[in-house]
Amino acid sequence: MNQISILGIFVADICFFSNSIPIRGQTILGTNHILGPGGKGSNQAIAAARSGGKVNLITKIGKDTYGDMALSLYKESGVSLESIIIDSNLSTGVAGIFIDQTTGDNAINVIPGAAGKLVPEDIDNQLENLRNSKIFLTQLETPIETTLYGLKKAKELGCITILNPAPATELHEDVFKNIDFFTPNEIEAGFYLDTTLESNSDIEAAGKEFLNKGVKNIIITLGSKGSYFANKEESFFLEALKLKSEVIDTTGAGDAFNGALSVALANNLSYKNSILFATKVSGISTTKQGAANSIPTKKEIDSY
């Protein structure tokens, strides 16, 4: 029963490394580029599987080289292929990622490709899997109508629902009641409340606002500053963990966090311990290059 169902996209990440991120109209010379697997939902599925979860990914890919990359990665990571739709009329998605080597910051342009054609009917075809899932996790890279339909169905079938609202997209107020865990970063949280979160008191006030909207549990991730959790019973800040090596690339760190969080919750860890586990997995991922490629295995997590 500890199954985790994740709705999301796979894209091939083309990462460009340089000493700064180009601004409009600027051409710069980079130092390196790598091609690897990405897409928030896909990264989260890999993070969950590598963290020891039993994972079912609902996505759509093309019958092409990038699609083959996805399938071989899932086989290797232990993500179930059962709910992956392969459409030979569509192309697998791609993302262009610019990474500043000096700070680890990034800027990303995503073309969802085949996964951008996921429809509510694709969710209806997965109801049996959702019924057998404890957790349903999704983001906002799939078509919004399909994402919201997935959350609604998962809630009806008794799943614990997690929405990682990235990229930040307008949501109707009645969506929040279908969300058990809402996991924005501080920029995304500010987007939904039309404000900027600068101090701890700003973050605490934001937490209260999300709970008032109907979210059951809010986790605002704060990068190197850790995270903030609140529900009606408790609230706390958790610091980021001290890492054994320096941060070199934050791409995919939020995905590692959400994937690991879903595993911890599926295994009935306390909310604090679930967030600590997610913080550890996401922290380790920032010490390596790439998105999916940087996600640690269960063995690495346990021995870190």
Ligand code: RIB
Given for the second form:
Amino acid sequence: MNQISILGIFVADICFFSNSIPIRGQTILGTNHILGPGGKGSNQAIAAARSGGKVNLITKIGKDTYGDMALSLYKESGVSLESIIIDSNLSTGVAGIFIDQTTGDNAINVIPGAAGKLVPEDIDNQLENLRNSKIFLTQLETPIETTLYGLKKAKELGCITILNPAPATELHEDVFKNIDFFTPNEIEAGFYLDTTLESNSDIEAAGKEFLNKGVKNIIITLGSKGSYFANKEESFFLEALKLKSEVIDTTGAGDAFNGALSVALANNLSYKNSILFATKVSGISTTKQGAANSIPTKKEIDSY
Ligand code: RIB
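Same protein, different condition: the form predicted on its own was shown, now please give the form predicted in complex with alpha-D-ribofuranose.
First the chain shown before, then all remaining chains and molecules of the complex.
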């Protein structure tokens, strides 16, 4: 099976559900809270493993209760423990998430903790794993120097690289040439181009600009409106999945998309079918509460 290496953070998500997201200076009474596994890289690893991928996650956790939460999740989901660094001097990170349960929208504050201490030498210790990987997937929650070093090494070693630029962070123009698939949502895409994407023609124009920057394939995710794909040969819009139940929590939907996408690409599905598969996994995840815990299993995906 083709290996997928993912660099990213694990944190414990503390999620607060209510009928709105509090604004500055406001106190609201919520309805319930849950504590569960999160962190974009870790969520993507779970999505890839549950979608049938052979997954190697490069991350750092502490030797503590939240670290144990990560390890039991990986054992249960089949994510390899080989590249998980456990540092007893550091604490596993945490995220505070406010969720509007009427729309599924959220606001997130992440403290990366131990994973915020990933350094380029941690990538150097994984070169054999990267050499054996078909795909390298990462985001922008790990320290930027480490992330960019990981992308560069993965590209040199022949991986297909996917950068999910979340949270949107300034990138040097040189970075784009190391990216085979760039997967911003529409807000993140707007951040990189210093614009707002409102119409389909704005999205198409943005796609062209990313290709001109050196990205090989651009996928702009559009939430309930689906997604847009472009490369030098083709471009198309795809609709979102028609869901069988209400959207209650969109936390981790982008992660479900990226993890599932990596598996489809590793299995040589066409780009259109890869995005359709990722759209399905991501859509199902929005009908359940939590980040990693909302990601469907292979059985659920196949039967949906
Ligand atoms: O994408 C959702 C994730 O972002 C959450 O799990 C949270 O931990 C933050 O990393």
